[in-house]
Amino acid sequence: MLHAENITHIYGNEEVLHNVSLSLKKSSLTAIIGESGSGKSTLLSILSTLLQPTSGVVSILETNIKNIQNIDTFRNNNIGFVFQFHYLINYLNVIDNITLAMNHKDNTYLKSLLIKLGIENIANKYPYEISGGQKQRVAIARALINKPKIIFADEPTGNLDSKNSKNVFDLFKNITQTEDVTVVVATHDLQNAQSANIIYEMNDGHISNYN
């Protein structure tokens, strides 16, 4: 699905990731966990194709991504993302916050997504008029909306409390196994990341195995 192989990456003069090398399964849930500052949310941007790194191979889907001509079509097609911050368009609706960016007509996918994230009595209302955790849900529901081959998640639950955490864990590990989509969360949260099928730590720009 995804092969990372010595990857460094350099800020001005500070290296900030040092030979990272680490592959992911299809449709598994990986946590990368880490303080801040420990380059967790730079590799994410790096694997997630947002930022090229100064030194390494990432192979997508069997592609180099230096290979890919149109970066962005390829991004849109098979990436979603949820933030920290989820974004949302407060003049809009959950409905079209979702279908904003997307590049299909199935609406039966998209209620039935709404069902199987719990949002379908939302999907009227605005951002302003809904929850921490429902937001994060509808944030969920648009990096699906695509139907991506994998999602990243940079802090996901890093605004919410600990139930709404755990329910976002939850709802990642659900969609690995029924909509065939990988999933890779950078995160402080190791209660909540144990329910991942592996966990790597990241450390002043390393990476190992957790145990």
The other form holds:
Amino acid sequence: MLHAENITHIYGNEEVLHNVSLSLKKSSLTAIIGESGSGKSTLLSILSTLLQPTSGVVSILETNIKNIQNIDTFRNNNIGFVFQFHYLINYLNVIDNITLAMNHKDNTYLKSLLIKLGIENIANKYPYEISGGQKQRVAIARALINKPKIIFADEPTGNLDSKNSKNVFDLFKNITQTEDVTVVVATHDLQNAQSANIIYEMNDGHISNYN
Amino acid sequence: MQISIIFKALRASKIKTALIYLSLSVTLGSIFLITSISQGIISMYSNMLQNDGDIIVTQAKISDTFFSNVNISLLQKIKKIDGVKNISALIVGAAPVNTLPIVAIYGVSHNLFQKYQLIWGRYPKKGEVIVGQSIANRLGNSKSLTISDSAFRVSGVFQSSIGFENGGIIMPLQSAQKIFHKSASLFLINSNLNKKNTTLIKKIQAVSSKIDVKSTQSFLKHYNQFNIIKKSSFAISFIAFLMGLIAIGSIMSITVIQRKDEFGIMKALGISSKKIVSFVILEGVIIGLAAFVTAYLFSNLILILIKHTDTLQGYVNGTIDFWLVLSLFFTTLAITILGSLLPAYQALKIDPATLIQRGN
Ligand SMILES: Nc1ncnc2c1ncn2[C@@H]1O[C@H](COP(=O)(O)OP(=O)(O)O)[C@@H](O)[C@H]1O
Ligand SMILES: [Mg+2]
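Now that the form predicted alone has been shown, please provide the structure of the form predicted together with its partner chain.
Everything in the complex follows now, all chains and molecules, and the chain you saw is the first one.
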């Protein structure tokens, strides 16, 4: 459902990705591991349409992303994001944060998401009133609200303790089945990455299969 | 994304909201006040002259009622011209009265007296004056006045809706001639012809090359003093407009930079550029509309206070009419939309890829 071919990326005059190719299977959990500075985030930005690669082709849902007319709408409909720093908007409560970019009016789905993520009783709280683990679950709900085909998560557990980190990975694994969504996680949390269906390793801008 | 989110965003950054609100209130308030007061002065003076005649005769090349000097002997000649129904002579001046440093003084020919509505007394004879109601109060309703070193007796008090008259003193033309050393400032003529009086104007003009004859309407339209007032009021308003624009633009762009993550996440989530731009602009517009209402109420309050400030002698007067409200409403929209454009553009330019943590 996502194919990347010969992705090369240059920042200034530093080539940080070298001919990276990979494919993602529908409804799978893929982990991209690697040391800090190995190029995980750059790759994720490119795969998720946030960054144009210097060269190479990315196609999502059989469409070359260069040919997508309205990239905002495309992201809104098909792609969800989870970041290390959740980026919840502080002046909006949990519900408003989740529905910020909601493109449908299916409130039953919203409700089921809240319950599934165990955040239904903090729905009216503000980000500064909830814990780090809860914030990340709210961010995951926000990523899921438009029923995307694919979710990109960059170091989603970077700020969480081991218990909450495990919960997030369990949740990702779980939603690939229940929500029929493909999840890509960039992480240096090797232990939790083991729960992924496929693991890639980045090394100085080169990609390889792990194990 | 609903409109309620904009209100939440405004509430979240109270200081920004308050700063923009205050600066726009001051901007719009000053435009309201300067415009209504200058319009007030112009319309008071226009009404005063227009009520007395549809044709005005002033000294040639001196298009100012204060400095104009017209020879009174021309009055009899003009009076005989066919179509002239009524002609009166007027001296417009200002002089110290008792302890007041400056008061409007009108020397008028006798046929003009009846337009002043007496509250008590009778029209003035030689050595007498009638006094406008508001200035009478200021002068402690005294029965004798010293006007520019000459003593006068008050023969009555009159009332006028025009501030310059209600705050002025009327005397027979002959008395004013002595004080101001001229025989007349101007003549006001009522013609029989209601509309087109160009031929009559030409006939009167033919009487002397030392006078300028115009319809009162066109005289007022080109009256230099009014143009000065209009231009300076426009200049002040325009400066206020620019200050408001700069205030809203700079305060908002600072906060947009502070809210980088917020706009970044909106873009990452695929919220359209159109929505992000309208989000930023609407924040400005909403504050602007609140400031508009505040400025309107505040200016009205100031105008009421001005009206009741005795020291201004009723010369300063302004009302905010519908057209001023309407044009200020559009000015508000213009300031807020223009002022928010740059910040909105900055918000649009924020790269959502920066949300992804680099080097981790
Ligand atoms: N915006 C940028 N400009 C210049 N260099 C960058 C930028 N973002 C990342 N880099 C560099 O690219 C390399 C890969 O970084 P990144 O993709 O963040 O790796 P990772 O996420 O695996 O830590 C690093 O050397 C980093 O310094
Ligand atoms: Mg990274």
